[in-house]
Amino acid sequence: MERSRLTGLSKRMSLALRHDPGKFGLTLDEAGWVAVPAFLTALRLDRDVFDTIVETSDKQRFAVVVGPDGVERVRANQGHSVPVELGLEPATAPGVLFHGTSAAVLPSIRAEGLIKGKRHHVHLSPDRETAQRVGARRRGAVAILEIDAPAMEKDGHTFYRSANNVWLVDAVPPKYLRES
């Protein structure tokens, strides 16, 4: 299957699992999980295509587990705008984290910092290369921001790390940001 088709289907899966499950007739449980058979039916996905997307997603956006009832379930690892409780434990962040974005939004970020908007958390990358890839999805020139995670932790901010190594925090005030 063409890579562009897989990308489109991955985005559709993200929409269903992160932002609008009702559009597909799905109901996520409190932790964001939905049964794989119901998910495949709702999105009209072939199991092989689903497996390919889950296994080859460059960002490992999706998790699949077998529930206590023996039914496979799928969820997005983070990035939800619908209410879910991912059960993430606080984690000690590395010395510096990164955020890739569009250079066009830097004036707003300088004034307000990084805010989560409709999502549960601000997403941060563990390395500059990942932040560059994330920022490249935006329109225009890419800006990479460095986040002083130890200073934030010292000041009481809590970090979490998702299953696919995305660092999450409620907000990043401007004083912890440095353009690089």
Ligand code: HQG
Contents of the next structure:
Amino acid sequence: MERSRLTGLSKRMSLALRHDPGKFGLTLDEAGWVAVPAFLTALRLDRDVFDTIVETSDKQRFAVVVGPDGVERVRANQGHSVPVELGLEPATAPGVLFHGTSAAVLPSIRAEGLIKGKRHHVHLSPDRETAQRVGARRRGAVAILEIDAPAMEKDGHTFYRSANNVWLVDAVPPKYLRES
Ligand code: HQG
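Form predicted on its own done; form predicted in complex with the ligand now:
Following is the full complex, with the preceding chain placed first.
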């Protein structure tokens, strides 16, 4: 199957697992999991296509596990807008973290810091290259921000790391941000 077709299907999977399971007649459990057989039926996906998307996702967006009942389940590793409790443990940031965004929103970010909007957390990248890729999803010039995560931790802010190495935090006030 062509790469672009797989990307389209991966986006549908993200839509179903992060934002709008009801559109596909699905219900996620409280931790965001749904049974794989029901998921395949709802999205009209072949098992081998599903496996390819899960395995080749550049960001490891999806997790598949076998539940206590022996049924396989799938969930998105991060990025939800529907209420789910991912059960992530607080983690200590490795040092400065990065955020890639559109240069056009810098005035607003300077004023109010990074805010999570519809998602559960602000998403931060462990390195500049990843932040560059995230920012390049937006129109126009990319701006890379450095976040002084160690200073935030010292001040009581809690960081989480998703299974696919996205760093998550409630908000980043302006004083911890540096434009680079
Ligand atoms: C911006 C992708 C104005 C923020 C990526 C971002 C990521 C503000 C946008 C994941 C602001 C939110 C998340 C403020 C933040 N004023 N704009 N005060 N504070 N923003 O998509 O971080 O491919 O919700 O800079 O790889 O871009 O979906 O967040 O531009 O990990 O798996 O508001 O999505 O992963 O946009 O991306 P998003 P994001 P997936």
